[in-house]
Every structure is written in structure tokens, then in C-alpha cells.
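The data below hold one chain only, encoded as C-alpha cells and taken in the form predicted alone.
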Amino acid sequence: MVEFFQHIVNGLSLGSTYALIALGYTMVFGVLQLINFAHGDVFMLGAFIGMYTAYALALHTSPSLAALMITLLAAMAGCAIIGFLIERFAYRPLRNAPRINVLITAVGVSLFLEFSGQIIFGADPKFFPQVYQPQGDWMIAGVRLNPLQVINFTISVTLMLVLQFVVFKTRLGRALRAVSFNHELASLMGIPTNRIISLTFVLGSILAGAAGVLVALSYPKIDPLMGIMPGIKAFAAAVLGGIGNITGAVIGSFILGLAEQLIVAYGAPTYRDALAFVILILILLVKPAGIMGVHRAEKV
């Protein structure tokens, strides 16, 4: 039983990371009905921005929680700018274009970021500096808790709660939900739709940047292609929960994280990465809208 709870703890930690990435997918889809395939690569850029910030400020020479916060904030700020630029120069010019044009552009932006990363950062893996190194593990009722795992989970959940507050309790969030409901009506009511859409990309990219640093801290080998698999898994989690629904994306991410951890522990570890695709196929066959998603009527 202790072993089972240990895997549950590990699964929740993994799921919280997927949730940060999945929220970016679900927010952009909710506003634009667009799958931003470049989102996983923003996650990768967050890890590299964090790495170069840590080395530039020599934060790895005195690891601490403050050093982690500085690295995290730098990655979030850098990814916010990247998210804004992606929306402004790649997606906004195609706002009224056929859906297939935007889809192809999203794939192109993803490939551009990946191969540009290989040119700029180099194709070989880099070591992420340990800006935070807690000593020892915590034991609670026989369950071993890694302090790094706990801090990652705490930061992830805190960022999710902040996003939830912004979307549902602020004037900005009301504007975002209005644009998500209907662009034209929101514009007629005086809401700056272009600004709100840009903000959606910025918010999603901030969360992806934070996830990049948190993952790199736990698995300190990073490379320009590291965002591919986490991006796909986070997308599957968003679809599972109901893409376009913020709460659904979080629930789907935790389900995927737990399922992945349990299949590694009690099933076939070699199928760990395939699990996300299996879940994606099953949810599309059984309930295409996802756990908390709703069907939308579309004119064709």
C-alpha cells in the first residue's frame, strides 16, 4: 500500500507539470479554435532561457529558493515575449484565413523553433544548472517525498490558482471569456479582441516557460527537441479533460500523470509514451468533447 501511495505522489507531481503546458493549449483553443503546435517548443525555450539566466547570474554557485525564483521569473518573462511574437507575426495575419492554413502555419512555427534551437543552442544535450538543491527526503507515513518534487508541485498548483483567479475573478478574465464566446460581439461591446488574444498566448507561454524550468530542474538534461513529447502528452491531457475548458485541462493532466506513473510501476514501462496516444484515441472514440468539454455546433 505504501508503494501504491508513493506512485500516486509521483503521478500527481508529473501531472502538475503536464497541466501547466496543457493550459496553454486549452486557452488558445478556447479563444481561437486553434491548436498551437508550437506550444511544446515554448516549453523547451523556457528551459533554455532559465539555463542561460542561471549561468549569466551565477545562480548555480549558490543554490537557493531565491535563485530558483529568479530563474523561473526570467523564463516566464522570456516565454511571454516569445508567445506574443508568435501570435503577432505568425497567427494574426491568418486570422481570417481557412482553418487548414493556420494549422499548417502552427506546424511550421513548431519546426522553425526546433531547428532554430538546434542552430542557436546546439543539437547536443545541455546540463541544466542546479539552482535549487534541497538535501534529503521527507518521510510521511512511509511515503518518501522529494523536496524538489514538492516545490515543483506547489509552484505548479500556485500558478494554476493564479490563472483561475485571473480568468474568473478579474475584469481581464471577463473580457477573455467574452472573446472566447464570440469575437464579433465582444468587439461590438468595446473589448479589444486583438489585445485579448495576444494576452491569451502570453499567459499560456508564461505557464509553459515555468514548466520548462521545473522539468529541467528535476531532469537536468535539456535539448532543442525536448518539447515534442511533453507537448503531445499535454495536448492529449487537454483533449481528455475537454479542450477549451481550463478545469478540464487540469483534471486531464492529473489523470494522465497518474496513469503514466501506474503503468510504469505495474504494467509495461516501455509503453509509457504510447499511453498518451491510447488515451487520446479512446477519448475521441467514446467522448470526443472530453470529460468536461461541450459539443459546439459548427456551420459547414
The other form holds:
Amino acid sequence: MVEFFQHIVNGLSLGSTYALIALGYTMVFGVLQLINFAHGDVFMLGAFIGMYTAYALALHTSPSLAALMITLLAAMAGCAIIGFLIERFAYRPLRNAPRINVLITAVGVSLFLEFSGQIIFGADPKFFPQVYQPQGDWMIAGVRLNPLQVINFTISVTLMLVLQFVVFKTRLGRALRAVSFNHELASLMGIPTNRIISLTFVLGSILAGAAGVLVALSYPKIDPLMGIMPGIKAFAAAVLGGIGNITGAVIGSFILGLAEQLIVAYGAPTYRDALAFVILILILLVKPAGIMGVHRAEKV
Amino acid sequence: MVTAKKFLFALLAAFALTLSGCKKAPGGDQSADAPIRVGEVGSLTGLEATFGTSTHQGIELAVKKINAEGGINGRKVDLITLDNQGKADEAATATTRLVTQDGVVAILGEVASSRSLAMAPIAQSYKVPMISPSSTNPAVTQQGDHIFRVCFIDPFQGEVMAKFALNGLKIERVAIMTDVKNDYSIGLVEFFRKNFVEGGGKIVMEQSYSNGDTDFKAQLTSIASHNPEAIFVPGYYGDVALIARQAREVGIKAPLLGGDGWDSPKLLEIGGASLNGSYFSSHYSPQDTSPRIQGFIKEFKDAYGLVPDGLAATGHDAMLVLADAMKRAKSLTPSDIRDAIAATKDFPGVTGNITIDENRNARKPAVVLKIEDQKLVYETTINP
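Form predicted alone done; form predicted in complex with the partner chain now:
Complete assembly follows, chain above in first position.
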């Protein structure tokens, strides 16, 4: 029984790493109805920016919570700039183009980042410096809790609450929702649509950057293609929870993380990656809009 | 960065060749002083990039040495290296290209058994000899009479680790973690299990994962509840490093055991202190004081600035064995070279004396290395 609860804890901690990525996915989709395939690769860049920052400032020589915060801030700032540039140069020129063009461009941006990453960083896996090494584990009734797991979990739930607050309780959030509803009408109402869309990308990329550092700290092997699989899984988790819905993205991620751990523990480890999509298909058959999603008539 | 530049260069070269559309019969230019074209396929990029880069450096060093000493009977060796990005299908494509477009007389590669198994049937169908520097799965050389290797095979490597666990470490309860995406890992587990159980040991738990996974906590949590005295993880270094870290995170104190797929500087960099006290089998130890090995290490350090790992040494040996065969061959056609490789006897390689047996495998001793304070320490040598 203790072993089962250990699997649950591990599942929640894996789920929280997916949640960190899924939040950015779902936010960009919520505003633009655009699946930003490059999101997983911005996550990868976050990890690399974190790595170079840590080495440049020699943060790994004195691991501390402050060192982690500096690394996180650097990665978030770097990814904010990258997110801004991607939106400005890849997506904005296509604002009035058919949606399929934007989708193909997103795939293109994703491949561009992956392969430029291989040229710039080198293709072999790198070690992510340990900028924060919490000592010791907490044992609760025989179940082992690693402080890093707890931090990832707390940060993903906190970010979810902050985003929820920003989107529903602030003027900025109202503008976001207006643009999401109809961006032409929003611009007639005096909302600077382009700036709001830019900001959405910047926010999404900041989340991806934070996720990059936090995930790399728990799984310290990073390479330019590391964003592909977590990106796809986080996307599946976001769809599962109801894409565009912030709480849904986090719930979907926890379901996916738990399901993966349990199938590896009690079933067939080989099928862990396939499982993400089997769950996705099953839930979408029953609830086409996802767990928390509201069905919206598609305008073609 | 060097890798990236080479990769770009290779890409450009590939592109230029495709454009010019040159096609040559196997054997290439047979005029008396034209360079001899030898092909190499390796994972210069991808998850196991150090396998490809180390092997390539070992081969390149051998080619430089051969050419500086006057080449093969007066003809220089021209090495054509293609990257397969760590993918089996790319390895197959590269092999076809080397034979049909570049007209190479022999092919060196690959490290990973899964990728050698993708290349071997192609080399065999064109009747071009292929030497794998370090693929240890027995099936590789069974693909045909043109496929060779200069390393030991997994039945031996599995036996080495099983005996070392039983007699050297004196342990009886072992858990196993197999990389199911990987012919090498599956083969090694099979031979380890057989020898370990026959020797009186007990496998308390078997778990599996797929190459490239990052989270292994579920498997390790299940393993932890069986309290093994060691875990046998014959995977590749990137995965093993993360498995070692997470094993300590879930509270496993037992050492890890593995094979030559661990042999990479990256293993210790990523795995850190979590690997201290673990053991793996490999092709050679840099601490061996024999002049042959120390000479190689010095040359390698002068050229690349680092101590060669086991795969650099086997890559070096593969090229030297090929060069030796080409010198003895009646002519430089692929079939005569094949016959000469098959006749290799007591060739003094870096990793030991190499004799190619009737199954086209090399019979060689294996060394067991221990990880202490994040360094590799020579433990013992086990002869076949």
C-alpha cells in the first residue's frame, strides 16, 4: 500500500512538470485558437538559458534557493524575448491568413528551434547544473517526498491560480478575453489587439522558460530535442482538460502523470507514451471539449 | 561546436554530391595512386552522440597515422564519415549512399547494435565488408559473411558481469532494468540472467524502460520494495545517468551494474555522485600501463585534448584492422578485402590482440571498471 501511495506522489510530481508546460499551451490557444507547436521548444530553450546563466554566474558552486531564483528569472526573461520575437516575425505577418498557414508555420518554427539548437548547443545531452540541491527527503507514513517534487507541485498550482486571477480579475485579463472572443471587434473597442496578442505569447513563453528550469533541475539531462515529447504530452494534457481552460490544463496534466506512473508500475512500461494518446482519445469520445472545456460552435 | 561544424560540413558535402549525381561502382576509382575510400557511419549527433564522436576520433586518428606512414601500399586512405543522428533508418540510408554514390571499399560502424543491424543487411547485399567497432549483440555478424566486429559479444559480456557479481561482489539478489528499445540491452540482459541464475543468483525483480525516457521513478519504486543487492542496467549512458540519480532519490543504496554502453564521459557528468560504487564492463581501461595503451592515450590526448573512452579505442582498432587487411589483400576490391579481414590473426590492437574467429567476431578480454569519486578505476580483467 505504501508503494501505491509512492506511485501516486511520483505521478503528481510528473504531472506537475507537464502542467508547467501545458499552462502556456492552453493560454495561447485560449486567446488565439492557435496551437503553438513551438511551445515545447521554448521550454527547451528555457533549460539551456538556465544552464548557461548558471555556469556564467557560477551559481552551481553555491547551490541555494536564491541561485534557483536567479536562474529561473534569467530563463523566464530570455524566453519572454524569444516568445516576443516568434510572435512578431513568424505569426504576426500571418494574422489574416487562413488558420492552416499559421499551423504549418508553428511546425516550422518548432523544427527551426530544434535544429538551430543542435547547431548552437551541440546535439549531445548536457548536464544541467544543480543550482538548488535540497538535502534530505521528507517521510510521511513511509512515503518519500522529495523537496523538488513539492516545489514543482506548488509552483504549478500557484501559477495556475495567478493566471486564473489575471485572466478573470484584471483589466488586462478582460482585454485578453475580448481579443479571444473576437479580435476585430476588440480592436474597434480601442483594445490594442497586437499588443495583447504579443503579451499572450510573452506570458506563455515565460511559463515555458520557468518549466524548462524546473524540469531540468529534476531530470538534469538536457538536449535540443528534449522539448518534443513533453511538449506533445503537455498538449495532450491541455486538450484532455479542455484546451483554453487554465484549471483544465493542470487537472489534465495530473491525470496524465498519474496514469503514466501507474501503467509503468503495474502494467506495461513500453506503452507509457502511447497511453497519453489513448486517454486523450477516450476522454474526447465522451467529452469532445475536454474535462473542463465548454463546447463552442466553430466558425468556419 | 566542432561537431556542429562537422555536421554542417557533412550536410553540405552530402548536398553537393547529390547535386552532381555522381555514381560509382563499389570499389571506386581503381587507378594506382587514387585514395582508397573508406566509409564510416556513426551517431555524431542524437541521444548517444559521444558514441559517434568518440569512435570517429579514434578512427580519424588511425587514418592520420596510416596516411602519415605512407598509406596502404602507397595509396592514401580517404575517410568519408556520415552522421545517422542516432537513428537506425538514417544509418541504413547512409550505408546505401556510401556504397552506391561514394563507392567505398569497406564500411566502419556502428556502435549501437540496433543501428549496426540496420546497416549490415545492406552492406551484405552489396558485398562490401563492414566492421563494427563495438556492437556487441551476437546477431550483428550473423547478418552475412561480410560483417565483422573487433569487440567481444554479449554472451561473453553478460557472463563477465554475472560472474563478477557472484564471485567478485559476492551478491545473490539482483534486479534488472532493460531498455526494450535496444537490441543491445535486451541481448545483454538475456545472457546476464542466464549466467547469474545458473551460478546460484536470484533475479528479484525485472523492469523495463525505453531509450530516451526521463522519468524512471515508477520502475525504481517497484524495485526498491524488493531490496536488491545490485541493479543490472545495461543501457546507454544518458539513460543510465538519470536512472542512477533517481534510484538514490527513491532511496535505493545498492550499486548499479552495466555494460560498455555506459562508457562515456557524460555518464559521470550527468550521474554525479549517484554512480559511486557502481561497476561496468568495457573494452579497455585507460589506467592500463602497457605501452600500447599509454601510447594511444598520449596520441589521442595530443590530438583531441581528452582521455579516450573505450569506444574511441575500439574505433581506432577497427580502422587499424581494416588497414592491416587492406595491406595483405590480393587487390583492393571489397571481396579481397573481406577475405583478408577474415584471416586477421593476433593483430596487436589497443584493446588487446585481435583474432577474427569463424563467426567473424573478435575474441578479447573484457575489463571491469569501478566508479569511485566520479572517476573510472580499473577493477579487473576477465579473459574469455
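Numbering follows the first chain given and starts at 1. All values derive from a computational prediction rather than experimental measurement. Only the largest set of C-alpha atoms that superpose within 1.5 Å between the two forms is called the rigid core.
Once the rigid core is matched between these two forms, the CA atom of residue 286 is found 3.2 Å away.
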